[in-house]
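Read the single chain below, which is given as structure tokens and is the form predicted alone.
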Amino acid sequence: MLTIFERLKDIALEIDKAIKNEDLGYSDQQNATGDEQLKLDVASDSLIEHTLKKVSLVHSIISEEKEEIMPVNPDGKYTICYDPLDGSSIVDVNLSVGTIFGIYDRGNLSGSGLRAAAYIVYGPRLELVVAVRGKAPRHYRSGARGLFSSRAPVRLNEKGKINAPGGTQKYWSPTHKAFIDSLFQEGYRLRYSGGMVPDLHQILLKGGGLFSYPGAQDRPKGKLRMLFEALPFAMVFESAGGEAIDDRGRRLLDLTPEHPHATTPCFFGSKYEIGKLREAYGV
């Protein structure tokens, strides 16, 4: 697997790359939900699948951008699902922004088959956050020609400081709500730019807090994918020391999608903020 993690640091530095030199226009292209796609997501998904490819490890790709399966290698050993640029929508004011890795055994694109996540983070520095079952997660910063170096490992603290509620508020139900508000009651520090990416890494670094993306009107299932974001930072935060659930208090890692772009209800955080929505929940 440390080829694969080798191959990432070489997709975060040609992503960086683009994010800084290449259009940030909307391309005439969708992807498989229907969204307008940046021309960025298709460079970048396009660069993923390329580096990928050469990968003997890699049996089979999944893009978020794409509708299907991807075979790649018949004797390769993992599933790579991906998220090519999480937050692509906020890339054209200058914030950060990520790309997510979920690596699967081969034919179990579920949470007990996940064995590995990763994440980069192109923001004023260049991260790559690695996490492989049972172990910390492990963090490295980019610095002269490109050359990642490695930071203490990640862990999160027993209680955090930051509260990073996605989805649009008026859908949230009042059980969600009177929770979150809750939270700021507490003394909680609002943290959330729209990306994914850069909010759970805050956290991460920060030393806890929550992260939410409940299920709404608007939204009952949640918005965020199972395979392509929720999965791999479930991994991550528990890694970490922390935990990852959806609204019906069921560990991530123990769901499995019913298809590749299925999404979820989805909490991260510290394990005392996990356990306060839990009371607010009932569950």
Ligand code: AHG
Given for the second form:
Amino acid sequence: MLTIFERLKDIALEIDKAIKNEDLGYSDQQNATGDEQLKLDVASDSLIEHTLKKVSLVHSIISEEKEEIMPVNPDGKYTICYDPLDGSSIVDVNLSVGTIFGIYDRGNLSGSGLRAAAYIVYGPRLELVVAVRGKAPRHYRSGARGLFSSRAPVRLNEKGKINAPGGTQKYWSPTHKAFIDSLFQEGYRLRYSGGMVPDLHQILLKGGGLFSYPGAQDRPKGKLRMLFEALPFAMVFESAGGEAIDDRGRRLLDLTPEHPHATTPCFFGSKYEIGKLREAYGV
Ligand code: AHG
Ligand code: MN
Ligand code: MN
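Got the form predicted alone; could you also share the form predicted together with the named molecule?
Following is the full complex, with the preceding chain placed first.
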């Protein structure tokens, strides 16, 4: 696993360079979900593919930008699912974006098969957070020579102050709207950039809060994909002492996607906010 984490550092430095220096425009392709792909989505995807293909532990890879699972090494132990560039719609306005990885036991693409998770934040500084089951996530930040230095592990408080509500408000259910309003009434402050990586990273480093991406009228199953987005962050939140559930109150890490690109309504937070959500939704 450590070999894989080392390669993620290389990937972080390379994609960071590409974001800073390369063309931010659209390619002429769409991905498996029908999203228009940026040239950067495609470039980041192939960079990750080429790096991970050289790691013998990797059995196969699946990317948000690829239709199918891609075999790598028949003797490898893990399938790595990744979102090469999260926040494609905000990269042109120079907000922070990220890359997300879920490292699954081969043949078990589900919450229970997830062995480790990691994400990279391309912000004013380059950062990497890695989580394995049962240990507080490790946090790395770029230093003067472009290397990473280890910082304190990531731990959430019981309760936070941030509310990051995703989706289109017009399509929220009355239950969800009432719940989000109740948090603001309690004094929570709005922090939402439209990139799940920086939005969740902020909650993790500021000690707590809630990020939600509910099922709503326009998207009954939410927007965020289980294998590449929701499950990896579920592992990071649980390892940091928080919780991650769906709109039926089930742990995201107990779920299995019906297909590699399946989405789920999802909520990530510290214990207090997730408790409030359960009360409001009655789950
Ligand atoms: P991607 O760029 O990989 O398609 O994912 C973007 C995701 C996520 O980062 C964010 O939380 C969500 O889309 C934002 O959606 P809205 O624009 O609906 O808020
Ligand atoms: Mn994404
Ligand atoms: Mn993406």
